[in-house]
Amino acid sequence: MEILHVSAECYPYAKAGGLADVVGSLPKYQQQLGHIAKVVIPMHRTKFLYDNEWTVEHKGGFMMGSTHYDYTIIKEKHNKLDFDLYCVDIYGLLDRENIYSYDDDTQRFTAFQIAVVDWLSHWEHRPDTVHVHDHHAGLIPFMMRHCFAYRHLANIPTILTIHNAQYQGWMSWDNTNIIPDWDTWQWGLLDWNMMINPLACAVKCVDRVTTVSPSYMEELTQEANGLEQLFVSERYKCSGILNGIDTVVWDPQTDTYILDNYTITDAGSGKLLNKKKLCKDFMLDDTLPLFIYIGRLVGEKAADLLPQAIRDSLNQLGNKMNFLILGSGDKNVEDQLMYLTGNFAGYYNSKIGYNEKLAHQMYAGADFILMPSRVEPCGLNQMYALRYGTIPLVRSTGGLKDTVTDIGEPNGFGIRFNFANIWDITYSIHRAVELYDDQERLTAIRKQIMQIDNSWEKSAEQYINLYTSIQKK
């Protein structure tokens, strides 16, 4: 089976958040069972660009309202991901260095859109499917069977995953003319709520719909941003599939980012290393238990209520406890976090910004990761600390409830709650101060969570059987 990915990230070429990670590493997994996965993404001016080889695959143009573009897709020459990834270049819209946050980027994504149908459009055979991630590609479907050029795709079967429901691509129908010429019959198919909806559109043209866990697929017919009617009465071709995580580039074993490698057997004195290295460059005290925080500084991971939560923590119970920050976003947040420093030196520090090989070494040293957010499609940051043997603090919400059981339960190995406030937060910590007390337990539980296998294998397995499901004859 043959099957193309289309999407905005993808890592270690371009990342800002989760979606990248799935999309560097499902294909991969795709191709070890026999199949062949591809990903098309826009060429982001990235460091991963600049320091590979490519090849030019196709060269072509088309009309975007009354401009015409000329677009370029490029293909990564010694296959270094596992799987063909292209990438199209469209000089004026995507030729940037960042993914989003630019005032354009309805013009970007639905050029990147159409480029990618055109293309597809000149292929000599056609993908068994086209699987679409989040709205940055939710028009595909649609201009694959309403566009009157590109019709002839339209017995190709697509899938949306959904990662993230609040981000929809809204745009007004001022923009109707920027898609290319298409059956105005149809227009109900682009519109929600009197605006195109791109997230709208494609999960009423696609054949199948996924969400990144059981759980959100669940929570988005009561809250979706707007689409929960939507997802009710699409429910029948809705499912969730828990996502994975690359077992190879998250593996303390052979990790080559942090200080000391360790295993099941030897991790108490494997994270001690990485522990107080962490601490040392980070002036903190590595005879105390360290919770970390990796991630995106924004409303709906509740980073806001980090900085009170902190330093509600740290006043109640003396000092018992480090906590070490990485991430960026909210300025106001950035702000707060960044001012508890001269508060609480020596107990509590912060790195705003985001470094790819100073996760790692805080996943190997923390003892355990707070992940209070208000919203969680999937969450991969729980997973990945699992595999390193720290402990998880997180609220009951979609893919975190479905992947962290608390110590309270049979088999129990994290500590969750139930809302985004400062008062479950914190009294998550002090659990968790209690927890590291009895460092027996504590030994035991870091055991448990590192056997955990949240690897992609299975879920490569049902999103092949889902393709399989909607072949057409």
Second form
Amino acid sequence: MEILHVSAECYPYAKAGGLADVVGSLPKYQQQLGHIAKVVIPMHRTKFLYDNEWTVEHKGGFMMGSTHYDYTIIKEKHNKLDFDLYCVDIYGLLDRENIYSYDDDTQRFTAFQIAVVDWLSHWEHRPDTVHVHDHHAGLIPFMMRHCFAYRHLANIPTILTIHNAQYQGWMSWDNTNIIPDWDTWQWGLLDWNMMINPLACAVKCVDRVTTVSPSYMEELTQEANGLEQLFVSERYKCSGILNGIDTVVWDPQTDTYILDNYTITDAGSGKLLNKKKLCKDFMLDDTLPLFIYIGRLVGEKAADLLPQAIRDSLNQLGNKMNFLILGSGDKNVEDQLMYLTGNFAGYYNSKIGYNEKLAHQMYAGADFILMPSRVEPCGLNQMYALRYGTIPLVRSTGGLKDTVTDIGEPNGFGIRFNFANIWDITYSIHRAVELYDDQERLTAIRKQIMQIDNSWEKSAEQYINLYTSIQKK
Ligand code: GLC
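Please show me the structure of the same protein in the form predicted together with alpha-D-glucopyranose (GLC), now that we have looked at it in the form predicted on its own.
Whole complex next, starting from this chain.
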């Protein structure tokens, strides 16, 4: 089977969040299962672009509104990622340093999608499935069915994976002219609440919708940033498939980013060495339990609660633990987190920004990871942490609920709490400190979690079964 994945991000080319990790690893596992998986993303100006060799695969052009754009599809020459990676270059629109957050994102991502569909319409053969990820690729299934120039692609089965339904790509109806000539009888497919909504449009147009965990699918019918009713009515074609992790990239035994490699047998001493280094770098006390947070500092992840929860924990429990934070996002949260360093030097530190290497070192050196997310469609960090023997403290939501069992349950190994509030977080930190004091139990749990299999094998197969079920005769 041949699958074309369309996404805004793909690790290691361009990463803003977990979407990149998934799009950079799922295709690899699909290839291992004997299929052909290709990925196409916009040509962002990243280091990976300049560090690698590219061949020109196709050149074309299209009208967007009254402007003509030329596009070029380039392909990474040496199959470095174990699957074919293609990028769409549109001069002036896509060749930028950041992935998102430009004023003309609507035009940029619409142009990206038109170029992909236009390229696809020039293929000599057809892929068996077009798999779009999140709203940045959400108009593609519509274009393949209802834009006059591309209707010959209508028979190709399509699937949408939702990594995050909070962002939907809304655009006002003034933008209808940027979508290539389309059948206006179908306007209802583009519309949600008087706006063009690419995510909602994809849900309506594709053959199957998946979310990145089963619990998140359930939650979307209750809370989906305005799309709840849509998920109720389209429920019949939706299902949740839990993400996996790339166990080659995330392996404490071979990880080249960390100081001391370790396995289940020497996890105690291995983690301690990594912890000592980390604590030295960030002026922390390596005899205390180390809690980390890694990720975007945004409301969805409840990062706004961190400063107060950390302050309360350190005050109430009398400096019995250390915290280290890595991430970037809301300016206000960033400022508060930096400010804390002055108050709790020696027990708390933070690094504002994105740093893949430091993230690996933190998973390896920490005892606990905090994930109080308000919304967590899947969450990969808890799975990375488990593999590195770091115990997760998570709010019971989405994929966190599907991957972490509380230590109060039979065979439990993590700490779960119900509400994203200061009290629940500090109470969980309290429970973790107690667990840390019981070194024997801690060691046993560490061994247990490092053996949990969260690899892609099973989920990659589930996707293949889904593609198979929608092949048209
Ligand atoms: C998004 C979600 C996260 C998920 C990731 C990969 O970043 O917020 O929960 O793990 O996508 O699917």
